[in-house]
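In the block that follows, a single chain appears as structure tokens, in the form predicted alone.
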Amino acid sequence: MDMVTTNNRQWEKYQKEIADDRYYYARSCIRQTFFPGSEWAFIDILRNKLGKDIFDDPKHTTCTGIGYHSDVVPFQTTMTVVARHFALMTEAGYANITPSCITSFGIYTEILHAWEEHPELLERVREDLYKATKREFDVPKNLAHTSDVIYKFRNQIAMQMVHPLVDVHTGKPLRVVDHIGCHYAKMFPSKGVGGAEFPAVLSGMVDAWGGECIDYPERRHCCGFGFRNYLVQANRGYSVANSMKKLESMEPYEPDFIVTNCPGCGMFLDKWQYTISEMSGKTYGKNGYGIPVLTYEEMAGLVLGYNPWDLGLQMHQVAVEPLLDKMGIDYDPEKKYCDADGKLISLPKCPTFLKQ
């Protein structure tokens, strides 16, 4: 057996089944708040660029993941809340669920695994849900994170590219750092593309769209969110220290941007850059700018030619304009902080050191 065949068979172990169509969409609590354009972009890309059937249910609620991982919400309660999600999916006529949040993905995966190993838990949850809501549910046939879905269709998106991940001034691929959420690749490695060792869900997109994924020593290090590391104010030093460790490690490689598939990771790697600059005057990009941080939906949106402000890039702490300029993307700086009617909402206060 030659080396190529061996490597291909090895890689097959790290693949996962991702449904082709008919998705029940589970929104993220914090992604809607920090990156509101990302979820809109995901739905629009699937419906209008890829022609897929995706149901965005207004009845959907939190999965309780942050409360669960912070030891506030008991597992039995979390299972019953998630069972309601599955009931809504069933009532809507769908069997493939795709959560926007990495923590929700981890919660769903953990619960489905627990039900497989302990069927009595499933029966108890069915009883609890029916007593509370008179609802019944089917277990999803397919669970895939939304980054899995974009990864699955990365080549179809590449065929519609308007702005490849290329520096238009040099013709060279943009240098991209990927950050994979812990709850995607580390809790249940077999459930993510590439497992914990070789997660390819983001690097696969970058490669397909013309960029170059950069390896660096702390590539798989946690962003530092850790729930209780941040939720307890006295612990926030641990959170910022973890993000700083990653940023210090990637800085010598001069990445053009960071892409994440976890809403918390994206938020912290973006906003901690501002915090670190205010604490120490340190910035990590060139000429006093930070390193832009994108969600994979935002990255896909830019590649497909979406307006940066429709994607919500004005919500980021680190300025995205240097990246937009490299990609040759037109944007109106006067509309950055305008509402949908073109009216100026307000101008944010500028950081002390981090250029905007």
Second form
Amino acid sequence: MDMVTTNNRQWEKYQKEIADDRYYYARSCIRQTFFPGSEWAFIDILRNKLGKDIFDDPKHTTCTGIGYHSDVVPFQTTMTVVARHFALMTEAGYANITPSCITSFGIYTEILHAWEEHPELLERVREDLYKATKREFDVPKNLAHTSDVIYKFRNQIAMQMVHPLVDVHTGKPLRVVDHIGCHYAKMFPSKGVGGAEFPAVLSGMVDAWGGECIDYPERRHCCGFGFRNYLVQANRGYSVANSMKKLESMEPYEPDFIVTNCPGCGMFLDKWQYTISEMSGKTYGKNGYGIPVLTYEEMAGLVLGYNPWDLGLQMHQVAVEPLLDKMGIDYDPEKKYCDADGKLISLPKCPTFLKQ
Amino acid sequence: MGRIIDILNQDTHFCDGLNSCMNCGVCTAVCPAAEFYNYDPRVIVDTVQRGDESEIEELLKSNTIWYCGECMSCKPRCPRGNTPGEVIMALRKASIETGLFVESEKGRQQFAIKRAIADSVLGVGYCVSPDIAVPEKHPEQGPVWEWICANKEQVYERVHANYDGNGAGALRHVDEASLNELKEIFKVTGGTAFMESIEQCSKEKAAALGMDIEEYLHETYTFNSGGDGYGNNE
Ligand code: SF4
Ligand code: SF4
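Now show me the form predicted together with its partner chain; what you just gave was the form predicted alone.
Time for the whole complex; same chain goes first.
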């Protein structure tokens, strides 16, 4: 037992290899749908704040991940679609790939592992891809999730910080709870910063930017997506129940916000707070508000002084204003629901209980 | 006989996911599906490990194998290096390949998933998009999502996306050539045949139940009998 504990604790300091420049960007179906401002901010931060080369390829498509994990797309198909991404990367002259989704990252990791273990699978994929598209590919030299990349440059970002993760009224660090997402490191712990048990990819950013990360009991529990358990309306009780378990677990620590690694988890922890409030009247923040949920790109963006409405924080169901106020961010509330020309689009309806 | 075991033994998920289970129950202890359903990954792994063809066939016909969320939380915790979630993936694939998935309420849901996700992959190049996550099917998404969907062009433009546009950027329109490559990949790798078999078995089941296909689609998307996971509805 002691040995297991000792071995597990070694993960605490574990660092993975993360390329330092020239990335092929793999977009995420879920992130671009629910958090498109995060994808924009990631590229903008890399190019304009860190001076990095990142390629955004219009020919890139889904990795089929949600279809694969809801058992309507077979592994051979998913591997070959991913191989096409590797081919596009190779053709564009890149060798490092950075997906913006934990489901994709898990799939890329699983595939690279499967090819190492079963080289005949790689050969069959090469044949199938060539037959289908006439494309050929190199296996990427480095695979890093987009949060790994931000983690790697957290100290450079800290040097350009405009709004640290500090409550400007009390001078105290903001209390942050993180949610890493199961497929980041539970499948292949050595592919995630801190492994499966000591996830450090987000808490490392929080520490570097002046906040305090809280280790709440259900920190490692699944958000409840569960693929078919959310996709099919009849099964959604599973999804909301698991998110609720996490929200109940973090509530006593009075977090200022939740930060998530995976766009799906972030979307659920945001939207289910609305659903739970409509079902039971319960809200998890102070004074009828929820606990704001940020992606790590949004967190980095706020720290770097980006306009919250450029980052897309108006697309969240849980109001972020209490957090913006704590951080002393000067934002224009009148512009929240405006279009690109600054004209009001319209106002969303108000939930019954959750303050907006 | 022996047919299902043969199918399973050809599946890398099955071979990688099951070494030798010692029935410790750690997977069940951490499993989010076991927490909210009458579902026990330990029992499934043990059943499969015993290798009894008729017991495995029962599994393929049951609701049981469809509760798992494929979160893989069981993977790093199993002391024997098993992954019950991967065993489940192999059982589900075998259930579809043998057509047995239509025998259970939860298995029949594959039709709703195929129509939503797989058709979206080949139709627009994404698993999920603002055009398929429509508020009518997703009331739980709340009023802000409703507002976004009602004003897609303006909201997405405001946050620097390229919704349905040409070139790069979030939510860009995937060009015809790329979509055709996806379709070819699906054909060559068996993805199309797999999807067609879900479609075909579902049509036959709908006919056997006396439903037209739209009614069956609605039923598989929304119906929940509250069954206990062992084929019993009470
Ligand atoms: S944790 Fe592993 S060994 Fe224990 S019951 Fe589950 S599969 Fe078997
Ligand atoms: S992968 Fe399935 S069996 Fe394993 S912990 Fe997740 S829900 Fe449970």
